[in-house]
Each structure stands twice: as structure tokens, then as C-alpha cells.
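Have a look below at one chain only, the form predicted alone, in C-alpha cells format.
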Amino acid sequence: MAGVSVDEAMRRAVTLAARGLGTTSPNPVVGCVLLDSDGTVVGEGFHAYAGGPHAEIVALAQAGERARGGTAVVTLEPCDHIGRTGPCSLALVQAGVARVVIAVPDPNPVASGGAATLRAAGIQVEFGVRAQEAEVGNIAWLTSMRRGWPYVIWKFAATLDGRSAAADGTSMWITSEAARIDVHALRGTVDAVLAGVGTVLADDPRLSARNLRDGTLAIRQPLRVVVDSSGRTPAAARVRDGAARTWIATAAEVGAGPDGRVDLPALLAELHRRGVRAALLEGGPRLAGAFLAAGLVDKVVGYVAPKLLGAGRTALVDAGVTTIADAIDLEITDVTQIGPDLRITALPRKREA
């Protein structure tokens, strides 16, 4: 890869950053490409895991002296603080780069300020190249840091007529094995999986990320959270099996809303304090309805099976909608066939005040 433009280098940096999805939290995903003074790629890297070297450090190690006088192209503003690793801003200054091109500024007040440090050292700094792509690739972390609670994905599986279980309560399996494998991959990209106590009592899910073919657990497991207002989760529930950390979130611990149930904004604030930047809301229909009614869902991922039941439990209950004018509008961003099923990804549209 020689003689590339800054735009091309940023596109590559965004691609590199995506390799860290699911392993860097509570840190962001970041990619970096280093160009020498002739525009030749001399180093590249991404942040692979929390506590490990940042993208800029990996790229600088590859480049060595070839970084001097060159350009660092990075998806997120270089950090300016000492945490488990040193500040990337200082590393770039010491490496002698002449220019740093950044897609997105760092919203974290603890780590931000890298651009100012670079400018103070006489380095040219530019923002905004492929900013939208970098935002999308890092949306969970950026959203979480900007507002102080996790990015929430509601995932559901249903028949074509919106049923998540038959009239007799059976629900295994609504969707195909291919779709369920995809769900486990999705679990591997988040920090927490949430379910209501009703789902735990009815279905006794594990909520862990597994390889369905041999049952082995993924190396990194999300925190399992049971939203259980009055502490009804059985001691023998599979969610307590030790395969992953589990938090039974009760109203007594988290705080209660006006309805006496767990206060959802307080729950999300506590999850953020615990390092959760992305949360997957998996069940059940009433908890999903409460999250949607409160405007706390950022993305919807629905697995729709080509089946009809005509009766049984619905995938969603009481989302605060009483008339068609109040329907929660969604913007569909992707439709992909997974085995015989469809995976539909959508974003709730923001309502005008």
C-alpha cells in the first residue's frame, strides 16, 4: 500500500478499528495508519484489547524512524492521559510526526486533549476525515461516553406474525440454528446481556456467548444482568451457573421507578459506572416495552422466521403506544438473510419535540 491519500488511509484505519470490536471495552475501538513524507504506508495498527497497546503505539512500533516527518491518520483523537498505557499524544510528538489527521474528537473528559498537546508541539492537526464512518464503527462507545449510559440494542426473535412463543408457551426454536449462531456472535460484541426475571422464570436462559456446535464458551463473556425488581430469580437458574459474571439487579439495590419496578435510567447509569458501554436487551417483551417507552433503545435487531403461529406470546408488550400516531418509527439500515430467517437492523427515529 504505497502513495495513498489521507482519505484512503482513513478508510483503512476505520477497517482496522473494527477488528477490536468486542475486545476493547471499556475502551474504544481505534485504528491508525502512518504515512511517511511521501505518502507511503509505513505502519498501521488497531487497539486489540483493554490494557494493551493503543493503535498509534502499534503503528509507531512498525514505522520506527520512518514516522518522523510523516502523517498519522487515526480514527479517534489520540489520548492525552496516563492510564494502563501512556498518552498517545506524547508518543506521536516523540516520534516526530509532522501531521495528525483525526476522524472524531474524543468525548471522554479523562482522555481528551490530545489535539491541543499535538498543536502545542507544533504538529499540524486536522479533524473530520471520514468522520461519519468512524462514528458508525465506534457508535456504542461514543454514545455511551457522551451521555453517561450504555448504547442499548434490543434483540428479538419472532415469527412473521410477531410471535415469540406458541400458545402452549413453547419457543424452541422460533429461528434457525444459523440465526442463533449469529445471536451468539452479537453477544460477543457487547459488555452486558439484559433479561427480565419473567424470561428467566419462563425460559431459564444461560445468556452466555457460546459456540452452539460444541457448547464451548467464548473467551470473553458479557456481564449477565437479570432485571428483577423483587428478587425472584431462583438460586438454581442457569443464569447463575458460573459461566459468566451475573448481576441480579433489584429495585432495592438500583432504585425503583414510579411503578415500583427497577428504575431503568438508574440501571443504565450503574452499568456505565461498571464499565458497560454496549448492552444487549434480550428479553422479555415487557422489559423491552418499558425500554422502548422510555426512549432507551438505540438499535433494534430482529430475527424474523418464515413461520406463522396466529396465537401465543408476542415479542413486544406495552411500549407506551395507544394510537397509530404514537407508533415508534424505525429506520431500517440493513436486511440480511441468515439461513431461512431475516435479520432486520433498524434505528428508532428521534421524535420531534
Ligand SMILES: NC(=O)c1ccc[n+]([C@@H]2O[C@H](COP(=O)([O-])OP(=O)(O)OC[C@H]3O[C@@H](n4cnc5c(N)ncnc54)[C@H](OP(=O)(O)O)[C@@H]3O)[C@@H](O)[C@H]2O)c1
The other form holds:
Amino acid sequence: MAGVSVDEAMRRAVTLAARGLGTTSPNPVVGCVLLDSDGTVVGEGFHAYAGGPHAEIVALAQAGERARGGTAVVTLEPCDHIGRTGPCSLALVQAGVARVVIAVPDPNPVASGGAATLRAAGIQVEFGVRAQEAEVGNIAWLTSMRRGWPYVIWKFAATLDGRSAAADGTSMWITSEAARIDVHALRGTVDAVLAGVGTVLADDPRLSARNLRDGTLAIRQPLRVVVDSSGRTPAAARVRDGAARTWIATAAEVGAGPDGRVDLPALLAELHRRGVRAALLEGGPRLAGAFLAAGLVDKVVGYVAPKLLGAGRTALVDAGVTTIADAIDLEITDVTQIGPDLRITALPRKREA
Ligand SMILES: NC(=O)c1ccc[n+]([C@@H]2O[C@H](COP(=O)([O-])OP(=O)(O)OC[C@H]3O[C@@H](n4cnc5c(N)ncnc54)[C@H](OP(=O)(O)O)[C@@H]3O)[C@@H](O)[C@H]2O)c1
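What would the structure be for the form predicted together with the ligand, given that what you showed me was the form predicted alone?
All chains and molecules follow, beginning with the one already shown.
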């Protein structure tokens, strides 16, 4: 890529950043493109895993001396602190770059300040190029850092008439194998998977991320969380197997809400403290209803099967809605056919206070 604009370079940096999705947590995904003074790409990098080199360091290593006098285009404000790696702001100063173009400022109070350090060293710093794309690419991490609790994705499977189980309680498998493979891929992108004790008692799920064909476990497993007010999860439940870490979150440990059940905001605050930035709420209907009623769901991913049941449990219970005017409005952002099923992705619209 020769003679590219800063805008094109940022588009490339956003694409690079996405390669780290699912492996960088509790760190953000970050992409960086280095241009020399003629606009020729001399280095590229992304943050691949927590503890590994940051995007800027990878790109600087590629560029070597050619970074001097050039422009660093980076999706997130370079960090300014010494964590598991040194501050990127200092590395950029030492490499002699003349200009740093950033999409989104770093909301993390521990790491922010990179722009100020760069400016103090006489480097020209600009913000906002392709900010919206970079924001979307890092939405779970940014949201979680800004407000102090994880980005919550509610995933469910239902028939076309909105049922999650038949009248006799059978629910495996509503959706196709292709849709279930997609769910396992989704599990691989989050830090925690949450289920209510009702689902554990009814279905005994493993909640691990696996290859469904041969059963092999994904290298990176999300923390499994059972929301279980009084500790009813059986000792032999599959969720307690050795495939991944498991936390049985009880009201005694987390705190109780007004109904005596696990206090959900306290649960999310504790998960954030444990490094969880993105959480997948896998049900069931009652726990999902409590999350939605409390306004704690950021994204909905529904797998809808071309089946009708006409009776049986609905996909959502007690979401705090009694009249149509109070329905939780969603904005659909994607519809994809997966095998015979539809995957519908939607964002809850913000409610008036
Ligand atoms: N189709 C799907 O996508 C899907 C997904 C999952 C499950 N399911 C089906 O759902 C059924 C189970 O439904 P369910 O509603 O009983 O299960 P659930 O939503 O998984 O669990 C509900 C239980 O979670 C516990 N809980 C703890 N804190 C809570 C809080 N703050 N608010 C609400 N609940 C809290 C409560 O038990 P305690 O008070 O004892 O803590 C509550 O009874 C099964 O038939 C399963 O097959 C379907």
C-alpha cells in the first residue's frame, strides 16, 4: 500500500484491530498503521493478546528508522502507563514520529494521557478520524470501561412463534447445528457466559466454547457464571466440569436485590472487577427478563427457527412490561440466515428516564 491517506490508513487500522477480538480482554482491541512522510505504509500492527505487544509497538518494529518524521494512525489513544508492556506514547516519541492520528480517546483513567505526553514532546496529535467505526469495533471494551460494568449480550433461541421450549419442557434443539456452531463462536468472543440456575437445573448445559463436531474445547474459555441466589446448582452439574472456570454467584456472596435474588448490578460490577468486559447472557427466560427489566442488556442476538409450537415456555418472562406502550423497542442492526434459521441482532433503544 503506497501513498495512502490518513483516512484510508485508519480504515485499515480498524480492520487490523478486529483481528484481536476475543483474545485481548481485559485489554481493548487496537490497530495501528504507520505512514512515512510520503504517506507510504511502513508498518502495521494490532494488539493480539493481553500481555502481548501493543499495536503501536508491532508497527514501530516493522517500520524501524522509516517511522522518523512519519504519521502513526491508531484506533485508540496510545497508552501512557507501564503495565505488562511499556507506554506506547513514549515509544512513539522515541521513534521520532511527527504526527499521531487517533480515532477514539482512551476512557481508562489508568492508561489515558497518551495524547498529552505526545503533545508535550512536540508531536502533532489529532482525534476523531473514523471514530464511529473504531468505536463500534471496540464497543464492549469502551462501554465497559466508561461505566464500570460489562457489555451484556442477551442470546436466545426461539421458534417463529417465540417459544423456547415445548409444552412438555423439551427444548433441545430448537435451532439447527449451524446456529449452535455460531453460538459457540460467539462464546469465544466474550469473557463470561451467564445462565440462571433454572436453566442449569432444566438442561444441565456445559456452557463451554467447543467445536460441536468433535467436542474439542476452544483454547480460550469464558468464565461460566451461574446466577443462583441460594446455591441450588447440583454438585454434579456439567457446568462444574473442568473445561473452564466456573463461578456460582449466590446472593450471599454478591448481595441480594429487593426480591431476595442475586443483585444484578452488583453481579455485573463484580464481573467487571474480575476483568470481564463482554458477557453473554444465555438465559433462561426469567433471568433474561430480570436483566431487560433493569435495563442491563446492551445487545440482543436472537436465533429464530422456522418452527411453530403453539404452546410451551416463551423466550422471555417478566421483563417488566405490562402494556404495549412499555414494550422494549429494539433497532435491528443485522439479519443473517444461518442454515435454516435466522440470526437477528438488535440494540435496545434508550428509554426516556
Ligand atoms: N431457548 C433459549 O434460548 C433458552 C436458553 C436458556 C434456557 N432456556 C430454557 O429455559 C428454561 C429455564 O427457564 P427459567 O426461567 O427457569 O431459568 P433461568 O432464567 O435460567 O433461571 C431463573 C432463575 O435464576 C435465578 N435468579 C437469580 N437471581 C435472579 C434475578 N436477579 N432475577 C431473576 N432470576 C434470578 C432464580 O432462581 P433462584 O431464586 O433460586 O436464584 C430464577 O428462578 C429451561 O426450560 C431451558 O430449556 C431456553
